[in-house]
Structures are given as C-alpha cells and as structure tokens.
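There is one chain below, alone, in structure tokens, taken in the form predicted alone.
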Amino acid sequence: MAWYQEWFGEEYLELYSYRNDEEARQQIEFFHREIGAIDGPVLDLACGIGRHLQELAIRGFHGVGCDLSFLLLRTGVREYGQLPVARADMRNLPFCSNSFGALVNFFTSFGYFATEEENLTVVREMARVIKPGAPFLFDYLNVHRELSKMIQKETRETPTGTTSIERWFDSSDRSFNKRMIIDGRRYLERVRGYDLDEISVLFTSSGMTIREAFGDFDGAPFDRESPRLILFGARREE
C-alpha cells in the first residue's frame, strides 16, 4: 500500500491540527484577491477536510472538493456538513473537461507519485478539468528553504501522545521525506522535490501558462528563502 493511502487518518489531523479555518480564510482572501472573475465553480483538489471549501462557500463561489482520503471527507461532513465532493485519486479526476471555472491546490499536495509521469499525469488533469483561460492557484513547497531549514529529528505532542519524526532527503530521486512514529505505528510522507524551473515545464507542457511565483500569502515574491512556492496561472486558450 502507498504511503499516501495509510497516513490520511486521524493521526494526519492531530500532527496538523495548526491548519486551521482561520489559516484557511487567509488563503482564500489571497486567492479571491488575485484570482480575478471566475466563470463557473472552482475545484478544490486534494480538499481534505474541506476546510477551503467552505470559505469559498462564504464568499460566494460554488466550491467542489476532491480527496482520496475517506476518514478526511467523512471528517469534512461532521465539521461542516454536506459538502459537494467526491473521492478519486488525482490521476484520474471524475469530472468532463472543461467542467470548472477555476482550481486551487493548497498545502504541498502534489509530487507524491513514485514517478515522474505520474506526476505529470496530475497537472494533464488539472489542466483537462479546467475551461480554457481558467485560473488556478498551486501551493507548494519551496525546495531551497526546505533543503536548508531542514530538521532531521524532533518530537511533537499530540492528543495521542508524543510524535517522533525523522526527516531526510533523497538525492535518487529527488524525494523530501518525513517519518513518523505515533504510539508505536509508523507512516511515512514522501513528496518529490520541484523546483521552480521544473514546475514550470510541467504546467506549460500540459497547456497551462504561469502568470506569477509568490512566496508566501501575503504576496511577497518568490525566492530562494520563501516559506512556499505559490503560483498564478491559467490553462491556455485554445
């Protein structure tokens, strides 16, 4: 089974419990203020909780969420009630193209597909799902500050006790990863490492242009210090 399949649970909420609404409301200010008009909804890929989505709701758009994660959806619904979304694997979106207005991808959801097809499988999709000319918002990490910030061990408390993480970086293939070790049980995060340049030949050789690199929600410009790597974009006009 994939790392991927086994750490969304209950455990994947506690360790990031400091992802909260507040911290969603921020992130969908900074999306409604750069985003522009939107012409249809918005999808919210790797949803989660669906914390996004309901800011989205509050200011207006008709949000959709997409999630592998069962317990994370099921979660969703006792936070906030019925949400409109559906549970499939990024690769393989259940929507037609050209069906959304715009899509955002929050909090380093992407990368955590053992190779580089796959991976690149992804953004096809992003791009297939969204009507040309439509916007998107991808949130990800900054791999020069995660290489040089990196912390190899330290221990968290959680309601279920004390967390061990171990993290390293694997030059093979180019993967961040995380260990974890929560009452005894281990689960492994392991995301491949893009930087700019890279992400950008993906999105533009899978018909998406990049408008603009920000570094954090404020709106800073990206560099090599950033505590994220944020982009604007839109699927190209056929």
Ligand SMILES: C[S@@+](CC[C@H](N)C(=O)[O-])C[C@H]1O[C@@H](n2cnc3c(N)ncnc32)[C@H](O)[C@@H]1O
The other form holds:
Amino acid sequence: MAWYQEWFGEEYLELYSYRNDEEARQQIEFFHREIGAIDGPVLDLACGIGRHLQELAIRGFHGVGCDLSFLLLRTGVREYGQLPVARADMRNLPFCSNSFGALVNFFTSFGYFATEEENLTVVREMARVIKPGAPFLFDYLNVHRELSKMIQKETRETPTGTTSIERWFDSSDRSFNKRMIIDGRRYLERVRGYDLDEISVLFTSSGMTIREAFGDFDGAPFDRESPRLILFGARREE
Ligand SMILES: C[S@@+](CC[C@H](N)C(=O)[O-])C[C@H]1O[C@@H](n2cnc3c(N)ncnc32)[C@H](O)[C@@H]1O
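And the form predicted in complex with the named molecule, for comparison with the form predicted alone?
Every chain and every other molecule in the complex is listed next, the one we just looked at coming first.
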C-alpha cells in the first residue's frame, strides 16, 4: 500500500488534533474575504473529516468534499452529520468537467505521489472540474521554511500512545519525509516539496493562473520564512 492509504486514520487525527474546527473557521474566513464572486459549489479536494466543509456551510457556501480515506469521511459524519462527500482518488475525480464554482485544497494535501506526472495529473483534474474563471485556494508547505526549521527527531504524547517522529529531506526526489512510530506501528508521510516557481509551472501549464501568494492565513505576503504557501488563482477563461 502507498503511504497515503495507510496513514490517514485514527493516529493521523490524534497527531494533528490541533488542526481543528477553530483553525478551519479562521481559514474559511480568510477564503471568504479573498475569494471574490463564486458561481457554483465549492469543491474541498482532500477534505479529510470535512472541518472546512462545515465552516463553508455555516457561511452559506455549497461545499462538496472529496477524499480517499473512508475512516476520515466516516469520522466526519459522526462529527458534523451528513455532508456531501465523495470517496475518490484525487488523480481521477468522479465529477463532470466545469462543475464547480471554486476549489479549495487545505493543509498540504498535494505532492503525495511517486511520480511528477501523477502530481501534475492532480492539478489538471483540479482545472478540469472547475468552471473557466472559477477561483481556487491552495494551501501548501513552504519548502524553504521546512528545510531551514526541520526538527530531525522528536517525541510526542498523544492519547494513542507515544509517537516518535523522524524527519528528513530526500534530495533525490525532493521529498519531505516523516517517519512516525506509534506503539510499534510505523507510518510514513512523504510530500514532494515544490517551491513557488515549480508550483506556478504546474498550475499555469494546466490552464490556471496564480493571482497572489500569501504566507499565512493572516494575509501576510509570502516569503522564504513564511509558515505556509497559500495561493489564490483561477482557471483561465477559454
Ligand atoms: C493532511 S490531510 C488534510 C485534510 C483536510 N484538508 C484538512 O485540512 O483537515 C490530507 C488528506 O488527503 C487525503 N488523501 C490522501 N491521498 C489521497 C488521494 N490519493 N486522493 C484523495 N485524497 C487523498 C487524506 O485522506 C487526507 O484527508
């Protein structure tokens, strides 16, 4: 099994429990402020348990989620009630072309695949399912900061047990790797680190334009020290 098929379960939710509803509320508030007019539903690509879908609904948006993890989608139903979600792989979205008015992709839900072609396929799928002119928000890691601030080894206590974490950057495929050992069970997180120039090439070659790059959800501009790389853009008009 690929790492992303194994990792996004109970232990993931425990380790990242600080990625909670309050954070989603602030992020959707920022999205609402910056996104402008939207004509149609908003796709939350890799929605996880649906914490952003819940906040979109509170603000009157029609959100639709898509995620591969059955466990996370099921946890979302328990947490928030029924939300419109599809279980699918982001490389092959089960939606018609031109069907969404906007797209969001939060918390580094990109760069998961073994080949560049597969990661590019995801961007092409994003562009395919949104309407011409439809805006997107893409929230991703900042490679410069991740490299300079990397903590190579640490231990954390969570309700599921002691988690030991090891991190490294693999320059052969430019991936950020995180090995987690939780009560003897081993998990991996592996994300291809694209910098702003590389991401821009992926998006522009897939029919999207990038309007602005932020470095955090407080609206600060992006620079090499920023906690995040948050892009706003749109699919090009035909
Ligand atoms: C870091 S989590 C972020 C979840 C959510 N966006 C959030 O902010 O809470 C990444 C998400 O990507 C999903 N995912 C991983 N591989 C996927 C794939 N191949 N297709 C669709 N979703 C995938 C995981 O199940 C997980 O929910």
